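Quick heads-up: it's one chain on its own, the form predicted on its own, in structure tokens.
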Amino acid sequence: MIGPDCIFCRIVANAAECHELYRDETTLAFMDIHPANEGHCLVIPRAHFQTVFEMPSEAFAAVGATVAKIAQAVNAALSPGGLSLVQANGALAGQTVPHVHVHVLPRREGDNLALNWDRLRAADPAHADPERLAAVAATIRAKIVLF
């Protein structure tokens, strides 16, 4: 969906407007036009990657460095009670724009902003079983690609 069909690619190319916060050679940060909370902004790679699965680790590292910079600025400017960073891959995970992006979400007492799961619920006993955790960890470790 690169090009005129990707709103974030259009923003990078200055073909669509945004409230830009920061731009460097590889990343761009701007305000979300549908903010969940005051100060909600996005950080994207300037190159088009639909999900992190297509992205070189160096490109995601650059996004991460900009996320840290923007999170610091949001915290200093707005003094929220906390801050959530959210990055989703695929519609099932809640990704609505198919271009990698990280949400920088200032959090405030009573904002009732849900993030797809109840953080206070008890874990599924089958998933939390130490033997099952060890088996899943081993499966994941076997798939880690070292660069």
The other form holds:
Amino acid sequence: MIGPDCIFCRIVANAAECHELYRDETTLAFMDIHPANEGHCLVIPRAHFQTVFEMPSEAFAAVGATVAKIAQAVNAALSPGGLSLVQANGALAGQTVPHVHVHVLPRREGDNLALNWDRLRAADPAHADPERLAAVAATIRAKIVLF
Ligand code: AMP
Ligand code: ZN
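So the form predicted on its own is up there; where is the form predicted together with ligand AMP?
The next block holds the full complex; its first chain is the one shown before.
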């Protein structure tokens, strides 16, 4: 789903409208069309990547640099109580647009956005077992590649 079939590629190409905030050689920031809160905006790579899994780390680093810039601007402009950065990969994670994007999401008292989970919850004690944590860490560590 690249080019004319991808709404975010169309926005990059100025073939679809958006409220653009910022653009550089590799990234673009614009307002989310269905904001979860006032000031909700998105940062995307201008090149089409469906998920972070296909992205070279430098491409994601460029998105991250723009995310920091936009988050600081949103914070300065709107002074929300807090701000969440959200990035979904795959339908199971809640991704609905298959072009990588980071949500810059101002948070307000009582907004009840369902982004947070109880950090102290012991929902699955088996996964919190120290030996299990060490084993999973080893599995992930072995897959970290330095590009
Ligand atoms: P996600 O569900 O994480 O994939 O987020 C996709 C986001 O893209 C949603 O918050 C949508 O409101 C937003 N969105 C979809 N189409 C557009 C568009 N044409 N312009 C701006 N934002 C959009
Ligand atoms: Zn795209």
